[in-house]
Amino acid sequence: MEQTKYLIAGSSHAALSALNSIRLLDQEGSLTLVTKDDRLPYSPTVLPYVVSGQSKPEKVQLRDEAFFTKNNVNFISGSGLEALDADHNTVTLQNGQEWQYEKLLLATGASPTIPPVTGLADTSYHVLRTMDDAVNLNAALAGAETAVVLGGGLIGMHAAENLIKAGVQVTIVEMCPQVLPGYFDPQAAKIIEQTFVENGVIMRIGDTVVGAAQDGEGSKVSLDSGDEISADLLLVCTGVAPAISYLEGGPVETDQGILVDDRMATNIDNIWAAGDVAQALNFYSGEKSVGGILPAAVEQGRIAGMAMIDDPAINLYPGGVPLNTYEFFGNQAISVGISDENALPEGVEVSLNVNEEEMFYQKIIIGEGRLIGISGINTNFDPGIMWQLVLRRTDLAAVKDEFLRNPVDTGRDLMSRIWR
């Protein structure tokens, strides 16, 4: 049986952030990073660009071999966790290897969720979560003229845009009454939807897929409206769920994901979790929820790594605040915090500035003198600064009118004083 002081399961943003935290104070302790991907680390955000051919798989690495050598890391690819024996501090990898650890971080990410659509299991379809998924979908583009994308979330919208740019006619089917639910309110979503239409995407918003079937070498989906859509490619982007099957029957507490505290610790003393797999504090509700955004993964990984080495400078996790930047057809959309005031109690103040002809949209939500959320299309506010203003519950009372007029400069001025 192999042994290591630190074992990190996963290789994306949370795992690498934890690795950095550990190596800041402990350069010599044995550290092993294992991943199911048979590749060097990469970000899932690049996958749509690999699909379209804009990016090459070998050119989008987050870290190279030299990084792991320099940081004295034993990097094992192509074999993720198969089982965890928390009572004996051991894991079994998919290749059969057994490892004993002193401290373990679970950053195993999420896997695609497949909707219970009649006939889908017997129909050819693609998902887009790993580099292999992207490479396979890119290869399938050869000779393809049409595609159906199930799901109007970030992954589905990114994929649809890149398929269009690759010369494929695309139909998006989203069962919700808008695209990007949870990121933008209906008015902002409508602006984004219209841009997709203008670029040739067929939008079926509010339609539900009730059946799927093989159609020659392609696929066919049936909608609740009675319509049927045939396509050469079917891409399912209907969400993801934490990858935690290796914890079944074990003592690590789970719900939707792995339950963690504000130090990213699980209920087992020497096990932590971070990233898409973790169910951590929600900043707004005080409940625990799965975040699934890149900035949160980085922050959770940093905190977990610091906790694993007992770093006295650790800051507790303040809770998840959504932050998403989304580029589409030359436009940029940003959403920080809550974007729909209807999800909030009464009493919040909303400032809205919209010019659809110029593709401009900006919405600011303030409650009790503090920023709750800000979203925009082709605005130039700094999302990182807005994120910090929300997280720090910064009192805007003295500068509220100025902030509403000019959130960019006012936000920067506020943060320059706070960070001093």
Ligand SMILES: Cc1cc2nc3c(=O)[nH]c(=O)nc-3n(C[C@H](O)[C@H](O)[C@H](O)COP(=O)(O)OP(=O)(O)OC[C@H]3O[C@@H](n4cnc5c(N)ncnc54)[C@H](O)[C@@H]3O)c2cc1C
Given for the second form:
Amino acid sequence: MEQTKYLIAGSSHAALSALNSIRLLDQEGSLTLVTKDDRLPYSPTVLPYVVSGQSKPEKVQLRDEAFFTKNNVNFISGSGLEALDADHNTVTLQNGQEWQYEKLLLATGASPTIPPVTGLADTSYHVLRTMDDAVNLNAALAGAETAVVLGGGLIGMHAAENLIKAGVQVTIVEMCPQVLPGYFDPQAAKIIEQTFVENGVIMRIGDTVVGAAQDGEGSKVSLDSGDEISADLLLVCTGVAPAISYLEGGPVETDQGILVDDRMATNIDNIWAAGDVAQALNFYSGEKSVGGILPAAVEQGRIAGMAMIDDPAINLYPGGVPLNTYEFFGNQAISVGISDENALPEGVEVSLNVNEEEMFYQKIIIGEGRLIGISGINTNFDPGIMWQLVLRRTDLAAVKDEFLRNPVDTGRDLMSRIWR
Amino acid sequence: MGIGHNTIAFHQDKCDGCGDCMTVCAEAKSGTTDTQHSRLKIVPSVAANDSFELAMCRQCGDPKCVLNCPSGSLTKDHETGVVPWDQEKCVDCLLCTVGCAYGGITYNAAAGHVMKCDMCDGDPACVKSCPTGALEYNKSAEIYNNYGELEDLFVPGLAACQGCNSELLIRHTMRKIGSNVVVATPPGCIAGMGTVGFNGKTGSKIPVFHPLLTNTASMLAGAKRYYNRIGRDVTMVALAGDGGTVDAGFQSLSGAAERGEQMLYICVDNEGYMNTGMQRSGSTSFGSWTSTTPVGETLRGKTQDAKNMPVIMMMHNCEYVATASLAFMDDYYEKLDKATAAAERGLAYLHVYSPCPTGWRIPPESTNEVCRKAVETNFATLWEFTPDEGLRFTRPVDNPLPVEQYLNLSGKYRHLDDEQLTHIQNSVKRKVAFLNGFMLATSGSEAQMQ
Amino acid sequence: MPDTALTNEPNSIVCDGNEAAAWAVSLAKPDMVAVYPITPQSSLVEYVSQFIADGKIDADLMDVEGEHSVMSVLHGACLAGARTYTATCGPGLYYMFEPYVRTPGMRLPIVMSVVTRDGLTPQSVWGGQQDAMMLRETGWIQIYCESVQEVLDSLIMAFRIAEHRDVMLPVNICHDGNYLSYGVTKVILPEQEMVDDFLGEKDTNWHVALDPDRPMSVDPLTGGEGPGGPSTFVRYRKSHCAGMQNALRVITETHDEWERMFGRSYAPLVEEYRLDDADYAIITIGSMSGAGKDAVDVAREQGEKVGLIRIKTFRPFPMAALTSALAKVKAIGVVDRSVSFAWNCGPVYQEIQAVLYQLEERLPAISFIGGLAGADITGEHFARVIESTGKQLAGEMTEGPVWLNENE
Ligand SMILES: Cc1cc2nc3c(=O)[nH]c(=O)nc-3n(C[C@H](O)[C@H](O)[C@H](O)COP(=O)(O)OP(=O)(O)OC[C@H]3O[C@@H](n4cnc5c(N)ncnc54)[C@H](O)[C@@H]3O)c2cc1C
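The structure above corresponds to the form predicted alone; please provide the structure of the form predicted in complex with the named molecule.
Below, the chain from earlier opens the complete complex, with every other chain and molecule after it.
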């Protein structure tokens, strides 16, 4: 049996962030990174650009072999966790190897969920989570003229834009009444939808796919509204779920994801979890929920790593805040915190500034003198600063007018002073 | 071990908001003077009129923008310290901007992508353009790179107070000078923190001893003479407090200086007997509260100015005399080199202004700020002297801040009234005037200070 | 070897005690001599300086800015491995006191002449042992000379005693201001090669050093209440006392060796003069002993069964030697050249009291104080001393102290 002090499962943002924290304080302790993908680390976020051909798999590596050598990391790719024996601090990999660890981080992310649509299982479709997915989809583009994207979330929208840019006629089917729910309010979402329409994307908002069937090389989907759409490509982007199959039957407590505390510790000693796989505190609700965004994976990975080496500088996880930076057709949509006041109790103050002509939209929600959320299109505030203001519950009372008028400069001023 | 990196420092109190830095940055990076392209942003502060703040990449040691980047376009260059951005790899997702809490990497709408400071390959245009010195290219990290690998000659866990300037000083000093030394730490904080230690438990890895408060220079002189006699080249170093230097130890130091005894004598001036309960010394500054110049109904702190020891040593015509402050490490290291070399020819004297968090009533984390402000107000001036080249300011302060800005930082001055403040400001001016005059007379240089 | 004041005899010169001391220094070859002038020591350091200037002594001359630094530079040098020497007295000694007191605690084998001087106030620049007597509890070894030749010989022996590994303590060779410092006689100079043999290689810092090749922390905090604090301190103190006791043996052995090599013999600790058949004795210390012996001879001629006991080594205190000497007589008179204020007697007298306690029978004793501030103690004075001392045997007691120069 192989032994390692630190064992990290996964090689994406949460994993690399934890690795970084550990190696800051402990350059010597043996560290093994095992990952399912048979590739150097990459980010799922970048996949749409690989699909469109704007980028290439070999261009988007997050770390190279030299990094692992320099940081004394044993990198095992192409063989993920198969099973975990928490009682003996061991894991079995897909290649049959057994590893004993002192400290284990589960950062295995999420994988796409497939909706229970009649016939879908017998229809050929694509998902987009791994580099292989992206490479396959990119290859499929060659002969494709049309595509249907199930889901108007972040992944679907990204993919759709990149497909149309690659010259494919795209339809998006989203069952919610708006795209990008949770990050933008209906009004902002409308502006985004409009832009997609203007760029030739067919938007089927509020409609649901109820059936799917193979149609020659392509596929055909039928909608709740009764319409049927045929397309060369079918892309399913209806959500993700934590990748935790290796935990089945074991003692690690899970709900939707792996339940963790504010140090990213699971209920089992010496096991931590971070990133999309984890179900951690939500900043606003105080409940634990799964996240699925990159900055949260980085932050959780950082904290988990620090907890694993007992770094005294550790700050407890303050809770996840919705964050989104979204580039679409040359526009920037950014959202930090809560964007739809309808989800909030009465009494918050909403400042709205819209100019649809100019594609400008900005909403600031303030409650009890503190920033609750800020979102917008082409507004150009600094999301990192806004995130800090939310997390720190910075009192804006004294500068509120300036903040509402000019959140960019006021935010920078505030933050510069806070840091100093 | 990692390496340290040079940084661009922002002295907020010196910024007048002129914006030249932004224009110059835009020009250097985009060829236009449109400040939209500037990678640093000066913003007016809501907190106070005519006050400005800076948003700029801090080239973090552990940058979150890099961890947030999904395409590998941001990295941390551990050689230069810069976080370079590779446009080739960037997919414009803006996730980096979520990671940055400084507004240091921002979306440039005019260019259609993010931008950030790249430090102009170690020669930042903004710093050169800044007319007030608010932006400074701080190279003190080079000290860490050049000397960080050298052995710390004191054990971890010396018992100095939190924020102690003296501990910082002795660790840097001896690390630089090395172990072929004999070190004297007379009674005072440096000995008290355990350098000589307890019987069987020393805090030093070098020959170190506890001279009397009164005879540091003489003891070293005796040891040095003998090493010279037997042809061994050993450096004598005194790490003494101000009490052991300007008061009780003065005679032996003066005698050693007059005889040109070969040693490096470092006076760590914390303006009093801080190790034994904060009593006044001859180096205590006017107005200071100490436990023997207390503040009450009739007494308002010390009623005399401090003895100007470095000037007195200069008048001994020592091989090398300099003042230093640890807020300016690069300056200190340069002087340390010169002083160590001079100590092989005769007596080299370094006078280091050394705020004491405990005795001066300052928060431990602001020791360095107090060091800095002492210099920026001209309360402490940084200069060096050799018999051949006379006196030279090593870090002239052209627009000294009012001395209150220094005094306000220490609780020991809390009680000062206007008359006392005026006295201190005047004596600061007098001291600078004297140095200017002496400089003119000895070096012929015209580079006077204000 | 000498080029001045030659006598007819080979290797002999005519000089005073200060010059004799300088010759001793030249023969003992210290690495460093630190000097600061003070009457009546000044000519001693002038001779030494001139000898160094002339190349007769190959030593570093540190002419520093005061006696405090004199002892301090010797500390540094000795810790670095040097053999060291200095001389002082009176006010200079008092000014040196801080580093002086520290010297034996660090077990530094420094040799220093005390050219004894009275004072400080009432002001006096003349001889008297008040300064030397003040040093009694500082932990130095203290040896008092009677003659100029003895100054020279004892000073050379001092280096061997100080550096002896069973001792490792600083040594004061005391010679009386005026009487020995300026008294001129013939002196025989030992051969340099023989002195080299006699002293051997210097050995000053094997136990405590300031040396980058042997990094250590010198004189750290010791004692206090913490665990091991008191016992560590006690260990240092006890070993210092043990070194002192060892010195009694080493001083004796050294004098024996001196006699073997150079043919001159001195009682190392306590000299007994015409004591064996004596009924009573006078006790002296330092240069007065010569006059004392003459007076004893005169009294003997008159039939008085009187003897003389001279204390040469006063620190460590030669308790055994004194006890056996005193056991031979029935009454004593002690002549001091200084004062114990608190006891209203001379300090030697005061200490002799403790010896008397060792005896089976109580001896009557008188304290005489004479020769203060350069005053002479003549044969006449000693005749009075002998007379009063002897009368005790017939039950005629004199209450001390007797101030010998009171009416001059
Ligand atoms: C197309 C797309 C676009 C996105 N765009 C954005 C965006 O714009 N903004 C945003 O914030 N987020 C975006 N995301 C989400 C973001 O990529 C994720 O939140 C983030 O990658 C989560 O990181 P993670 O390390 O937790 O997991 P993942 O990135 O999912 O990585 C999981 C890792 O675990 C490995 N693994 C899986 N199973 C095992 C196993 N059993 N054993 C060992 N290893 C295993 C995988 O190989 C992988 O290395 C996007 C996601 C996708 C797919």
